[in-house]
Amino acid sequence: MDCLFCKIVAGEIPSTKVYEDEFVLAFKDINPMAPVHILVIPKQHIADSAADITPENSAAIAHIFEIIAKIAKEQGLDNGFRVVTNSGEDALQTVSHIHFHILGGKKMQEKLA
C-alpha cells in the first residue's frame, strides 16, 4: 500500500509526535492552519474516509475522539478548538487514511466553505 500515513506509522517518514498508543498515533501537522494543528490517525488503515466508518470500526474511531480531548486538554485548548475530517475530494482530502484535524490555539472564522 503506499499510503503516507502508514508510512509515518512505519516510521519510513519522519513526525514530530505529540501521542502514541497501541491503536493511534498523532503529530504535528506539516502544514499548520493554525498555532495548534494536530492529525490524529488510527495506526491500522481500518478506512480511507469518514465515507468508511462501519460497527466493525467505530470502536476505533471513538478511541480517537477520547484521544483529541486528552491531547487538546495537554495543549491547553482549554477556550476551545475544532475537529475536521474530509471525506472525499470535494472535501480536498488529500490522504486516504481516515484522519482528524485538531485545531486551536486562536479564535476560529464562523465561515468554513
The other form holds:
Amino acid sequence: MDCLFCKIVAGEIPSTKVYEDEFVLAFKDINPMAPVHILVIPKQHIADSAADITPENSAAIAHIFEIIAKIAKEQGLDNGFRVVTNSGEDALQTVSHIHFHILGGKKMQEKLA
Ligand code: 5GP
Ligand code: ZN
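I would like to compare: after the form predicted on its own, may I see the structure of the form predicted together with guanosine-5'-monophosphate (5GP)?
And the full complex, kicking off with our chain again.
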C-alpha cells in the first residue's frame, strides 16, 4: 500500500517523534497550524479514517485517546487543546491513514468549520 503514514511508521520517511509504543506513533506535523501540532496514528493501518471505526478496531482508538491525554500533559497543554480528525473529502482529509491532530499552545478560533 502506498501510504505516507505507513512509510513514516516504517522509517522510510523521517519524522520528529514525540511518542511511540507498540501500537501508536505520535510525531510533529510538517506544516504546523498551532505552536503545538502533533499527529497521533495507529502504527498499523487499521482504518483509513474515522468512518472506518468498528467494534473490531475501536479499542485501538481508545488507546490512542489515552496517549493523547498523556502527550497533552507532557507538552504542557494545561490550558486546553483541540483534537481533530478529518474524515473524507468534505473534511479535506489528505492522508488516508486514520490520524488525530493535537492542536494547542494558543487560543483557538471560535469557528470549527
Ligand atoms: P489531514 O489533512 O489528512 O487531516 O492531515 C494530514 C496532515 O499530515 C497535514 O496536517 C499535513 O501537514 C501532515 N503531513 C503531510 N505530509 C507529512 C509528512 O511527510 N510529515 C509530517 N510530519 N506531516 C505530514
Ligand atoms: Zn497507512
